[in-house]
Every structure is written in structure tokens, then in C-alpha cells.
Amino acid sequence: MTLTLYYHPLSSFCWKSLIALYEADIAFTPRLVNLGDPADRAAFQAVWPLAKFPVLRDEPRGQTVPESSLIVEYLARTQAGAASLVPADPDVAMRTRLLDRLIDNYVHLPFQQIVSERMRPDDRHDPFGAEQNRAKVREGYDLIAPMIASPWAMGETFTLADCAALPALFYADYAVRLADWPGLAAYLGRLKARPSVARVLDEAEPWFQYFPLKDG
């Protein structure tokens, strides 16, 4: 296989790339990275010095593509089956990219700060900071909820925005429940039932025991 994805199955940003690959039925080699293993980390740093996943390596084109949104964009540009992930219409494409960035910056990233706070040593917890980030997630929900169409973010076509929404909403729901945003909750339910998404969730299931907020 010519494509290799460096990833971890519990990583939320890796899910965005995996969903795109599965959605477009693109053959690739999954390369699970154990950052806790010095040799594995060093091998990954030889591919991408920051050692942050996901990273896509396209050997025939000699391309190393980091960052989940860029990976989906790259797949849409180079793989025929993924073309629809970034709509051809420039205005719709711009709205798709906008929603992708809003989801990442105003739901996904503040949620990750909540997880980081939970993982601190017992004497270093910051409950006030965690609550501030929960407030940011709520603001993010309020921001994106009116922008989500049906059945998918952009309407009838599954896009980059949907690839971004699943990991953000799935994980953030553990910290800020979606019950007060019924439209987003219903959308998350539709996403979970999508075959490409269900496959990602099934593969991640054995790793959920390590998720810091799994116990609520």
C-alpha cells in the first residue's frame, strides 16, 4: 500500500483522518505509534519531527502530510473516492472548511484542555480552569448547532465537516452533555450509525479504558 497513516486509535484528531479514509474506501497501512516507547517515538520523529499524530505518508508522491484537516484535504485532492469530502462548489467548500475550523477550535480544543486537567497530578488540578473550558465547549455548541444541516453538516453530502464533528462531539459529550442541544445530539447519533464512523469507534473500543473521562 502506498499510503501510511501514523496514528493512535484513541486519538480524537486521528479519528478525523480515519473516517475520511474509511468513507472513501482508500487502501492504506495503519501505523500505530506508541509515543511512550523511545524507539517508536524516534522512528516517528524521523517521519515528522514534532511527533504529533495523525501524519499521512504518501511514498509515491514523496509527501508527508501532518494535521488532520490537511490530511482530509490532501485525500480529497489526490484520491478520486475522497473528492466529495471537500465540495467542488467554492462557496460550499468555504463553509465546509469554516465549520471544520470552528468545531476544532471551539469544541475540540477546549475539551482537550479538560482532559489535560484531569490527567494532572492530584496537587496540580485546576477546577476553575476546567470549568472555564466547559463554558467554552458550551459556547462552541451554541455556535455550531445552527450551522449543522441534515442529515449531514452540509446537507446531503458527507464532508470534511462531518469527519471533524464526530470526534469532537463524541468526546466532548463526556464533559458537557448534549442533552440541551437536541439537534446536535441527533446529529451525533446519525454520525455514529455511519459505517465509516462505526468502524472507527469499533476499533477504538479496546482503548476506551484509558480515556480519562470514561468514568464521567
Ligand SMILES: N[C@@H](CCC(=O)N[C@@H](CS)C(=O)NCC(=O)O)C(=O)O
Second form
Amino acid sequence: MTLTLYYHPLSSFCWKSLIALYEADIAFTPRLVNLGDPADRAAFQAVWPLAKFPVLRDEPRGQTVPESSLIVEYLARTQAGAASLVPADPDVAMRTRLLDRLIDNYVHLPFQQIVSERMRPDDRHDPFGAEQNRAKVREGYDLIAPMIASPWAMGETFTLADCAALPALFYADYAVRLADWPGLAAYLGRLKARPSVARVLDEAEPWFQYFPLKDG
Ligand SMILES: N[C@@H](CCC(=O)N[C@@H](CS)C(=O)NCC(=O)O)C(=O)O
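Could the form predicted together with this ligand be shown next, to go alongside the form predicted alone?
To see the whole picture, the full complex is given below, headed by that same chain.
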């Protein structure tokens, strides 16, 4: 196996890369990283000093690719089956990348902050900060809702934008319910039914008990 993905099944950003890998049926070695284990963390840091997953290692090409969006870009460039994840038309490709960036920066990252706040020690919580991040997620929903086409973000073709949208919307829905954004809720439903996504969700299920917002 030439490709190795350093990941964790519960990690939202890893889902973006996993969906792309499953979508294009690309063979790879999944390397689950336990950041709580000092030896495993050190081994991962030797691959990518920031120790944030996902990271893709392509041994024959001597390439280490961090950052979930770049992993999808790399797969689209190097694996024939993944080419359509980044549209060939430069203008459509730019809009796809824009959506990926907006979803990450204005939905996914504020959601991640809400989780971080929840994981703080009892005497270090920041309810005001959490509420500010919930407001940012709402603004993020407002921002992306009119940009999402049907059935997929860019229309008929499943792309990088959809790989980004699933983890952001799936998880953020636990912090800010999508009920007031019916278009996004319906889109999330279509995403969940996609086989590549269903596989990712299925593999995460045994770990879901560790998701801090699982009970709201
Ligand atoms: N911008 C990065 C974000 C990666 C990221 O934040 N990964 C999280 C898991 S979802 C992580 O590694 N967290 C562990 C840590 O920060 O120690 C990407 O798109 O890959």
C-alpha cells in the first residue's frame, strides 16, 4: 500500500479526507493516531511536527501532505478516480475551493472552539466565548446556505466542497441545530446517505461516545 493516512475515526477534519478516499475507492493504509499516548504522539510528530491530523504520506513520491483540503487536492491531482473532486474548469474549481474555505473557517472552526470550551476543566469554562462561537456558526450557516446547490454543493458533481461540508454540518448541528436552515438540513440528509459518507459515519460510531456534545 503506497498511501498512509494518519487519522482518528472521530476527527472531523479527518472525515473530509476519508470521504475523498472512499469516494474514489483509493487503497490506503489507515494509521490511527492516539494523541493521548506520548509514544504515539511522538511518532506522529516525527511525520508532521504540528501533530494535527489528517496527514497523508505518499511513500513512493516522498510526499507528506498535511491539511485536509490539501489532501483532497493531492488525491484529485494524483489519483485518476479522484479527479472530479476538484472541477477541471478553473472558475468552478475556484468556487469549490471558496466554499471549502468558507465552510472550514466560518462553520467548522467556531464549532471546534465550542467543543474545546466544553472540554475545559470545570472551573475554566467560558460561557460568553461559547455563545460567541455559536453566533459565528449561525453566521456561517447564513453565509453558506445560499451557496449550496443541489443535490451537491456545486451541482451534479460531488466535490471537495461536499467533503468539507459533511463534517462541519454533521458536528455543528449538535451545537447549533440546523432546524432554522431547512436547505442545509436537507443537504446534510443527502450527504449522510452517500455511501462514502455512510462508511465514515459507520466507522466513527464506536468512538462517538467520546464526542463531548453528543448529548447536546
Ligand atoms: N486545518 C487542519 C485542522 C486539523 C485539525 O484541527 N485536526 C484536529 C482533529 S479534527 C486535531 O488534530 N486535533 C488535535 C490537536 O489539536 O491536538 C486541517 O484541515 O487538516
